[in-house]
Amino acid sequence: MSENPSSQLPERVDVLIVGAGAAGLMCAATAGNRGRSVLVLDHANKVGKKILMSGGGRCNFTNLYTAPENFYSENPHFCKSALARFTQWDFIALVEKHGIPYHEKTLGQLFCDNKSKDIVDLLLAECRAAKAQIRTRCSIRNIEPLEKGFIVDTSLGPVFCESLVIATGGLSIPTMGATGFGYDVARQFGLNIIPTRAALVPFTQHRRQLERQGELPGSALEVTASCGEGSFSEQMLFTHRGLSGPAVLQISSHWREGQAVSFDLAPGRDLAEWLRERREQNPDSHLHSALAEIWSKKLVQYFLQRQGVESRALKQYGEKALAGIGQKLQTWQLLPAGTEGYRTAEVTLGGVDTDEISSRTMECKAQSGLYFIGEVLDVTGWLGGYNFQWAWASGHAAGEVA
């Protein structure tokens, strides 16, 4: 990284970007490619920390099926313009340009074959080519708006910029350096903040529930999780704290405290009808043996005990009894104790009110030259690469004009 000039006269750049994450680095490369002088500052000791830990270390960098419907916002139309002008195909082309091997995992989710560092290296290479400077371990002390531009007082000295881009992310995973700085900047300029909360986050359960599930941590199964208007079919994972897995993380974005979550434990099946078929095929087979075709033995035992169902030979159950067992076992209504919060949340719901921001340029409507991009805005994607695509698209949109 380059050193800051020793002089206390403000360093002058066209574009100052606060935050060296996915959105900030994409914005830097885009603006630099227009011939703008660009400086990126980050308080962390290295860039792209959230990129590096994402996707189990392999970075789920976009999704083949990205569409505006995959995002939450008070204004669901806001994300459309940026997503349409820098698509998943544009980022895939960039990945291929840099020779990064990748694969589709499930549901259009694209991952690096090797490590997340490949994506960070791609962004740094693009920034170098665009002559964008990046400095880490630098905090912002004060932002002073001028008639045209800003004076930003930093721990490495003052900087004058024409355009100031806030790309500091949300509150999720504070151990990665997340803070509320971006929201503080928005408040300084009188912008509204949509209340924030942890999203794409595991559920916690009450102690008694966890005790009953003592043997289950590490067990997983396919479910359809439903809450409010949301419904997602993916895996659910039992943990020592409660429930996780893609289906749980997805539905957490719809959950509010005090709400129950419904889990279909045999998605795509009518369990009662399926048990009838098993009885006809093998009447001497026991209920627990039949259920072991779709669930692990531990899960079968737990679900039967939870519903107070005794396992007997299938031929010993009458039509009505078998139908009742199927209905009992099909659906699990759960009242979570809460979530694990920002500590493990992948993203933050809420943020800077998009009514205050241009959907085309990401510029603040009330303050010329001030831009907000990425997770700091009230735009939150589903699990599966959508939030990275929003970072690329919003960063590119601001970089084209800042």
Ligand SMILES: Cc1cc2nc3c(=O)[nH]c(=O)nc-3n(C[C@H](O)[C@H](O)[C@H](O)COP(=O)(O)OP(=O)(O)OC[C@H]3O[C@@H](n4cnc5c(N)ncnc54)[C@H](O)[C@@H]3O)c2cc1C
Given for the second form:
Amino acid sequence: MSENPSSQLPERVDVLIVGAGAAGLMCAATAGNRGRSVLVLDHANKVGKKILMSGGGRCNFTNLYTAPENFYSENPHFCKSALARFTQWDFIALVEKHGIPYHEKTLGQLFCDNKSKDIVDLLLAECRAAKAQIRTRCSIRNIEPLEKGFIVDTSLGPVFCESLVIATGGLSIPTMGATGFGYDVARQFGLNIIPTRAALVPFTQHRRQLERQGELPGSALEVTASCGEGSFSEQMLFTHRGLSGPAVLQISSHWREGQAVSFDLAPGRDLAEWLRERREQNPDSHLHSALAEIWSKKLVQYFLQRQGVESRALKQYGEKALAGIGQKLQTWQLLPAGTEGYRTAEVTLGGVDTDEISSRTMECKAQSGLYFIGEVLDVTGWLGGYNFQWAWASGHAAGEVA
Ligand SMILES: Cc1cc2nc3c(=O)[nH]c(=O)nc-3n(C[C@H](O)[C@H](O)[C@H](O)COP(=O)(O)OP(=O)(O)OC[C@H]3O[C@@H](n4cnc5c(N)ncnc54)[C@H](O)[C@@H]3O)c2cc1C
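Alongside the form predicted on its own that was just displayed, please also present the structure of the form predicted together with this ligand.
First the chain shown before, then all remaining chains and molecules of the complex.
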């Protein structure tokens, strides 16, 4: 394996992969293990940059409960075949083979105990063993399809390949090297692109909303966030620019401009019933003191103010009033100003239309020898290790045939 940018490119290879990220490296190792000569090219100065920054530096590399239901796509059936043929258990076996310590954090999310670099090292070791070559700082200028194969003109010279795999990912975090290259290639070959949008991304709020939040930034609480058909029970975090935390990132994949998001601020409880019990036990206690058993004082004050609820002794509320308070705090409606966009989004929704791709091999139906894998496709996972599992599974599927 070589990552030396100055060494000459081979003139011909069986498989040329553009993009040395999660999907591209997995594909390279799989194809190389079949005895195919493999070259991976990436325009960045080093491989796997998103892996390195993922999971807060500890890479949430898969999820124990990965299932097709955890993915968004215009065709929800598309991901099934690849996910079934390279499962979370297959990747876990690879992690264990390389002696990488890991743990489950929550909800089946598996993280490295040490650092994300362990996963990049695993992929590089697998590529080395499979004799796949890797070159960084190399850009692609032109792709010319031949009757069989492609001539790819690169900044390091032309390469002929039988199979061409596009693994250039989505649009999120352009400063890390993300480009729309994969979509341009798809268009060159007449493929449809499902409109893209930033997902797994924090919400921004209007200045007036932020002013009302006062000193809340940094405060977190468990919520159920709902929008459209999506509903997620996880943490929400107040930030200086709006809202973040896993529940908000998850629901951002369902949100569209102008829609309100509904938050149950006391998930798993019937708040009105709970307040009734508190009233019976301690009728002189005030509403805000009771609620301070669930949230911090700052949060109680904020939510009561926002919902126009006056705090009085619990004995002063009748049945209807308690039911109303419960209702207000369990269906808090928020109209986000927008999202932080691709600048901080973890993934891109949409992408190369899967109708144009074989779900078994990832090969383009209309162009023999051309493959699309990973996030560039219209397959997007939930937060929690699902996006890497898709990269591994789709990379493996193409690597078995390319
Ligand atoms: C901050 C952050 C944290 C994340 N954390 C997690 C997590 O913990 N768990 C999880 O499952 N998912 C996580 N994700 C999502 C995950 O990183 C991606 O879904 C995954 O990396 C997609 O793999 P990929 O191989 O398709 O694309 P990428 O990993 O993005 O790789 C694409 C490669 O193509 C290269 N490239 C792009 N354009 C060109 C071009 N024009 N020419 C040559 N090369 C090019 C890039 O340099 C890059 O190396 C996170 C994403 C971000 C941004």
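For the two forms, the rigid core is made up of the largest set of C-alpha atoms that agree within 1.5 Å on superposition. Positions refer to the first chain, counted from 1. For clarity, every value in this text was computed on a predicted model and none was experimentally measured.
J.: Is Gly308 displaced by at least 2 Å at its C-alpha between the two forms when the rigid core is overlaid?
T.: The answer is yes, as the C-alpha of Gly308 shifts between the two forms by 2 Å or more after core alignment.
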